[in-house]
Amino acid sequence: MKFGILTSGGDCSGLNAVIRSIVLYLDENVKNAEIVGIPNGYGGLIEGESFPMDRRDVENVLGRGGTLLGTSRQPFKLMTVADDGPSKLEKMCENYKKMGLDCLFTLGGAGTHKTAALLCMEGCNVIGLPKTIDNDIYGTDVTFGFQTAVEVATDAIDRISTTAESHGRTMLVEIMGNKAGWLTLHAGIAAGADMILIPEKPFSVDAVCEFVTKRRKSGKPYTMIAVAEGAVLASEAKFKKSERTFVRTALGESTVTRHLAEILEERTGFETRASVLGYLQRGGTPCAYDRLLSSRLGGFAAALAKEGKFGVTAAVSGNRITFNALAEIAGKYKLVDPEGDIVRFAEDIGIGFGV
């Protein structure tokens, strides 16, 4: 059998485990495998481009974070638009035929899902395994690559927070996450942030600076509050996103977290601060609970291609790993519950959430 690996959009800690532990085990329990690595994503499969693998290409990427396959970002909406020619996923499924493939790994997040179930409606083998730090594939309890990113912007708030309490100032802390809260909510909690603002709970201004205001005024020196990316304004919220981009856009602003430290700033009377984290959150060695994650969805997934069982994504449930059909998943996010037993919690213990 010939299987084919490709990582798809954005880079997290845990990609390089998953790949050794699907190549050791077809090494160890698929006679006669042949592994091909395809580079830069589904841009490699479009392309046609591939190198074969083989144990000794990752004796050595456990810890190591990023990919060594590479990967870029394809959009969903682009894949089945012919523009003068075969669209991107008629070129990905004749490539996959070239190549001889028997089974298709496809390591990434949301999108990568989405393009994966196309594949598979196209008749080609595939198997998906849930990448992203944003933890907000359906059907997974958590993804590879989110715990790492928890501790990062957890010890990055840490950190924060003590020049916040030497200098009395209000700090707003941008966290990765667009459409879900998770990391922010975790880091926040972990971290023991003041307040935790998030996109599944739309925030008041008036409600954060009275909450800033109401601190200082009981004998609290200072303020953390975590911002998720996607964290928008009360009066933003009927809005589409790309609304909302528009209007920020026209005003300056990419995300609210600078508008809000600056409104906050100006009504409280409080130096007020804000630091995104960005990219940070992505890079580096990936922590041991997502090393051995991603090593047991890497096998779990290989076993799956040995039995004959495509179309399906790995998954999380409890302490098992298990998988769901990619025709069920894909297109689904998992959203933080705004009135889940986790918000609740924080909220009992006193954190904000600007409403």
The other form holds:
Amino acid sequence: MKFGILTSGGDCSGLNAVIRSIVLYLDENVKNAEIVGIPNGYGGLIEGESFPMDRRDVENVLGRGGTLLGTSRQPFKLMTVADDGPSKLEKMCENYKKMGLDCLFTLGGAGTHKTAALLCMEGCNVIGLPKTIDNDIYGTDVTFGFQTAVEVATDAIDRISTTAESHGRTMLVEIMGNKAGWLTLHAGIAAGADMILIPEKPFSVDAVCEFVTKRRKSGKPYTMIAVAEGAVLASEAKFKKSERTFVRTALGESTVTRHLAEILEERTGFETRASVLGYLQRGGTPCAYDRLLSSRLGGFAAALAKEGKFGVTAAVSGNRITFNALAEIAGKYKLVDPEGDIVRFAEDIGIGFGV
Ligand code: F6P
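Now the other one: the form predicted in complex with 6-O-phosphono-beta-D-fructofuranose (F6P), given that the block above is the form predicted alone.
Complete assembly follows, chain above in first position.
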């Protein structure tokens, strides 16, 4: 059998660990397994690029961040657009056949899974693997890369907290996550943030100002606020992301965090600073949890391929590794329930959500 592996969308820690585990499993368990790496995500498949891989290629990569295959973003909405020639989807199916693949492993996030489901509908044998620091893939309790990002963001908030305390400042820390606030929620709670702002719970500036002022009055000289990249003001919640970005750019503020920091300083009169963690959260060595999870998911997906179980994506449910049909999860997101247990617990211990 011939197997292809690609990594698509934003990278994260743990991708190499998954690739390694797939290669090792196939090498150990499938007679005459032929494995090829497809570079730069779906971009490589569109161009028909591949290179042979074996276990020597995955030596010493378990703890290495990034992806040894390279990655790219290929917007889903452009997949079926055909101007003069074949669409990207048609090219991918053609190259899948030309490469003689029996199975393609696609390591990626929600967008990658949507394209994977399309490839399946066109007759390709695909098995997905749930990657993203955002933890927003439908049907899995957790995605690989998430926990490492939680550790990084938690450490960053911890560090910023000590300088916030020294200076008696209000500190905003922007954490990745455009649609989903999982990373901000988990890191915010783990680092003891006073307030957490996430996309699923639009916030009011008045409520944030009141929270900060009240803390001061009660003798707390500083406030730590974890802000998701996609957090929205209640007043802008009805607008599309592009419209919000347009207005913020016109106001000269690049992100919601900087926007809020300016308003907070002006309205509360307290020194306020903003830090944007950015790509720190995606890079570097995976934590032990992610190394183990990635290895288990990779081995599991390779076992599915050996059994001929295609059109699925590996997932975690409880403490078990399982799978979901790609067709069932494609196009759906797993978002934080704004009234759910974890948010409620955080509120119960006094964490503010700006509402
Ligand atoms: O991969 C997920 C993610 O890191 C999101 O949290 C973030 O909004 C986005 O990717 C950033 O994308 P890019 O790498 O294209 O800047």
